[in-house]
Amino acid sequence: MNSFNYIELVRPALPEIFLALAVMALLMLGVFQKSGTEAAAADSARLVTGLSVVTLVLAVFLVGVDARGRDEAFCGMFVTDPFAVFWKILVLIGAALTLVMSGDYLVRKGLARFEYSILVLFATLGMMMMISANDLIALYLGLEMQSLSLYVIAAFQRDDARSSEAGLKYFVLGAVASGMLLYGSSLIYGFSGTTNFNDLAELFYAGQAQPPSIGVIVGLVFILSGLAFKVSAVPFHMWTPDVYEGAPTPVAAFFAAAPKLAAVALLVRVMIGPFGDLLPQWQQIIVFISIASMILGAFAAVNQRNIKRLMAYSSIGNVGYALIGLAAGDETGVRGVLIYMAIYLFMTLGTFACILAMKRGDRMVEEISDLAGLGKTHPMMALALAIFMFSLSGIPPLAGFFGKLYVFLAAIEAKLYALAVIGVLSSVVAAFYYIRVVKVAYFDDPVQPLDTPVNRSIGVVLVLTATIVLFFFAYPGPILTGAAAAAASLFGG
């Protein structure tokens, strides 16, 4: 076989290869580097991020580019189509933005190295694997490299109690949680004798008059739970505030982005693709989990002081909106799960980075009440700040409308009208605890102002995030058309 051959046979993930090597190379680099001193540390972890940050970019490029419908690789196992390059392409932007936005905090609190980065790209590489997966060997790995990566950064601050309990806390749920993945999978393979998507979708095909035995249905509700930790959903979200609350910002701000829209890819993928015949059995699941994250998120929050704790549970009950589109079960409600995900993106990262920017001295703006007499202080953070909130809440034209419209248009498309009318209900309640840090941004009194300048990286995010959310109402086609295409892809069209 000529090397021509060997690039067909693994030109669908050139993306997730070039990331591999590059990965490699930037270890290298910064092992490499001379960093006796904290200076030089912190100059290696800034050459680092540079670099991982154009090779993010560069990945965006190559998924980019060679979107040429479905292509399968190494075996039917890996699979790229216009779902996955959508999805890749999110990822990739909320993990550079990220690296964008994290270099100043880190070096402020004395961790800036290389690792940080490395781990980043690392984790990246496990999601663009999840969100290929056609086999759920491949999910697997995927997952796993994903996880171990994520457990380490969120211990990242390791002189600090609370970095080390949330590093802690979700390496053993997450072990538990992979524990009932390797089970349910074990179960699936072992009443249906494969791994792989295409052949367990022939197998549970909807014309067959046979139905599904008890152990498929058994093995599915073990994969449900075990990826409903990923996308920390009710009743298995007990890790996220914990976790949010005591990793450093820019890695909160990550897990809110990044590995939640590759997690959420990653069920949509299994529950439509392998199990999609099967709704009857997994979507009253899909329901419960929908209904009680969105109530959780929404009342829970209210009483929240820390605005990290609160964009934790604002994480909770907006995976609860997102999976409105995927009970109903069908193309429509998969495309408004896509433009959910989309904005939801650039809603959370411009809310973290609001919280990034917000110090004073050498400490960091955690509190809500910290945040009283911003549009007094620093008017154009505060109205930063409120355009996140207001688009959080669901309020037109803002982007965080048009996301939930979506999705509650598909539930009523569905008949899920009860599905739909709580949605709106807990929207209308989390708009309350949105609105107030609006309120104290801008009604209560300043008591301490908080320091001025504004990181040039996190104002570029700022910037970037708060003109989408904002506009758009006025150029919605990518991201519509992107979903509708992407959607379209994992039903056969």
Contents of the next structure:
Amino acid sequence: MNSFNYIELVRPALPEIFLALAVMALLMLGVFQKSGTEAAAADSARLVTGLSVVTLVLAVFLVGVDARGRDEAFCGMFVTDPFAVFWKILVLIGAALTLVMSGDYLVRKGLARFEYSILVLFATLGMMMMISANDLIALYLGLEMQSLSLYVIAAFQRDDARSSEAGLKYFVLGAVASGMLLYGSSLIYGFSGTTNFNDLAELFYAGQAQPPSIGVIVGLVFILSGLAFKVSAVPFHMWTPDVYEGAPTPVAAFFAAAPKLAAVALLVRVMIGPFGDLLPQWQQIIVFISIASMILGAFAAVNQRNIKRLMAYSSIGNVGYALIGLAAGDETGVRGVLIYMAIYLFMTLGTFACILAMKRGDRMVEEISDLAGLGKTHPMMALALAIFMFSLSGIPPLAGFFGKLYVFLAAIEAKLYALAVIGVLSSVVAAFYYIRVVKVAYFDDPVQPLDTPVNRSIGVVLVLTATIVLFFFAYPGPILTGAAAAAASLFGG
Amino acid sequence: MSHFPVLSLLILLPLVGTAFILTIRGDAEAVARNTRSVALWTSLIEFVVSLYLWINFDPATASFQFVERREWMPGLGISYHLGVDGISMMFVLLTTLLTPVCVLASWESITQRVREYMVAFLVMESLMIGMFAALDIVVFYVFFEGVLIPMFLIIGVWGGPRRVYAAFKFFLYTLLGSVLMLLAILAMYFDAGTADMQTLMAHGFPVQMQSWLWLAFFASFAVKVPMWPVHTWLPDAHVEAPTAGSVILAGVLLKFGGYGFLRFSLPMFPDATVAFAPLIFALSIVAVIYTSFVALAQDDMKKLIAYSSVAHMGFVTAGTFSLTVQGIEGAIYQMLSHGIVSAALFLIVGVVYDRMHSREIETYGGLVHRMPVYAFVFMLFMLASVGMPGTSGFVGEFLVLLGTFQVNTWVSMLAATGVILGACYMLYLYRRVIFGKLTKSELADIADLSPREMAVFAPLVVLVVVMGVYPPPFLEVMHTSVANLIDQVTQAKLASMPLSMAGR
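Same protein, different condition: the form predicted alone was shown, now please give the form predicted together with its partner chain.
In what comes next, the whole complex appears, and the chain from above leads the way.
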């Protein structure tokens, strides 16, 4: 008999274990650093942030290197497959880029505390667990780990009423959503006797004679509501604009990027995995959520003056587009979701990098009108912003167009014509407010120019994301094949 | 078939020029000067390279030439696929001809953000050529839509007082039409299992589906052409755009719609085309007559020419849907001619606008006394626009009338009234601007055309006369392709005869 190989046993979860250990080590490092004065605190924050970015990059490698087929750990609670790998890499990139561009803002606002990076890392760890969850319990654990960290960083600027309000609002509403999710899970467990996704999938296998009991359906609806809250889809979107506006800008950037991706990943996995064969039961709900999100995201944003609020509504609308792919419920659809969210990540991070670069003197500004004349005062930043805005409105040859192309492809294939038509029409409305930002930046004359030298780390993120969004069309291979493999792995099993 | 990838080169060259322009350093004056020269040289070289297409073009075959194909999106069968035939080749040349004209025309009138301006024009040239050369429907859409971005910026940044309104209207109108076309493209992709345009042309879509697809494409192309009643963005965009912007808009962008009808609607949805032809005829006639009257009432020179564009494009759509060789060749000829004539007319307005900063007809009068060369050039293009024999405008309009006459005499007759109305508003415009006494004191020392401006007009003058006097070289290259196109439509029509045409 071979001796029991513990490494092999936990191997699928190696990146998560590495990340958990690294976070704890960084926490210790931060605690034992001197932080008596503001300067010392900033120094220790800078050190911990730098190491956190390194940790995230290492985690990307661990995830990438270990990319094998489907593998389970912890008695089937935890699964890693190409689907999980794809999302984890995106989430880690999102978290790393957010950390890179937050530094300057936090120092400026007197918020440079090492706890910020630690919380971001804990949230990222939670997201990775969510993505790999193969059991309702594991799902809940990952989700709560992520959410609790996020509640805290939303209120990170604790002397500011708006930030505290954002944190509190997020916490209360998030707790309700978690409660619904938990209640739904308990219903599912009660009516099926298992929480494992594999067993659930077998139980609801389409070939069955009898339809699923009503209790399962109700439980499914509760789970769906809880997850819809996490992805900020209509009608569970109300927290989004307030939290984005109130939270410190880097935190809002983080919210728009990594947690949103993780929640969409989780939603896709839960709907397609255990409940995939109940498609006729939940398709209507997803179609409704998708339509409502797209329309609300398009119309509510038209009158926004604050660019963070605008991005909040934009993120609601974008989730609506991504959900078109889920509504299709097949491999093409899931591939569409993957491609859409991958591109969305870079567009939204880039836009937030622009927002973070908006400062005048010592003050951060966040009104759209503050961008007036950007084309003259900051030509490169204006160009990047224009690229992101045209991309978000889905104009080719920018990356955003290809995201939309793939989800609409799925919708047409699944014969969801009404959904597709409403989708493209609302994208025209959305184009209006995106190009209004371009208009302010290029057509209006500068009133009071923003500060000229853009912080270097923000500049790096800007250049990186703008390049990806602009030149995606030239070399779309990696994301497309990665997404295709990831989508296939979800349906192969 | 292995040969020199000239179409890719044509798409890439302007982008190389763009890259050069972006690396120019120095003070603002030097940057502007160097940018202008780089842009001019790039577009001139581009034009010379594009002549290679015409010289090596084989007019005897209807199949696509200079074909290039490369895998683009893995797993989807969407490839970077280029090629031209007799229909698209001339449009590529029109694009490469008008771009240097635009660059030269903006030489002195654009002083603000010259670098961005020239970059926008070069990028737009690249996108327009890609649009005409695309043989994959997704690639086509990418280029077709992509043009919106530079044009939006050109109108919005360098336009007149109401530029923001005009830019938004232009952008949202065209986007709204195009997104529906995108869905139709995806539906076609699923029905036929390919995005290759040649395969799609031979595919034969179900008749019921054809109607929907046709309408979706119509939504996009009708806005681009523009056809009445979705033409209202055009006068705004033209009036507010800088001169060169109007030139490209009228010269090339409007041709997207006409080209789209020829490339997609006719060969891919022949049954729907036959079924909807009366609708197109009706809208074309309304466009020709109604917008001619509107043009008659304008006080703004640019607006007048914009409305005349709508009327001329009415001829194009009527000719296209006559489905006769003369009608379609006339439509293409009319598009080429209109591309040159309306471009020249906008340049003519630009000349006096640069001097007086007014587009109002009231401002001028008696210019012939101070600007004889200008008056001559204006007269030539005015007559070409009216359709005077001996100019390119005559050939196009005559062929269109000939083609439509075979199908429907009423359409032909009503369209012919458009020629008369055209003469009315153009001659009226000419009389008010050029003739009469030079009474206005501010016009007393207005200068005639400068050498640079003459250089801008020279190629256009030559072309308008050559195309009017000796059209064979232009008609020859398109003849086989047009005949083939009509074959495609009629064959499909015959094939589905028992279903749709049994009643005849």
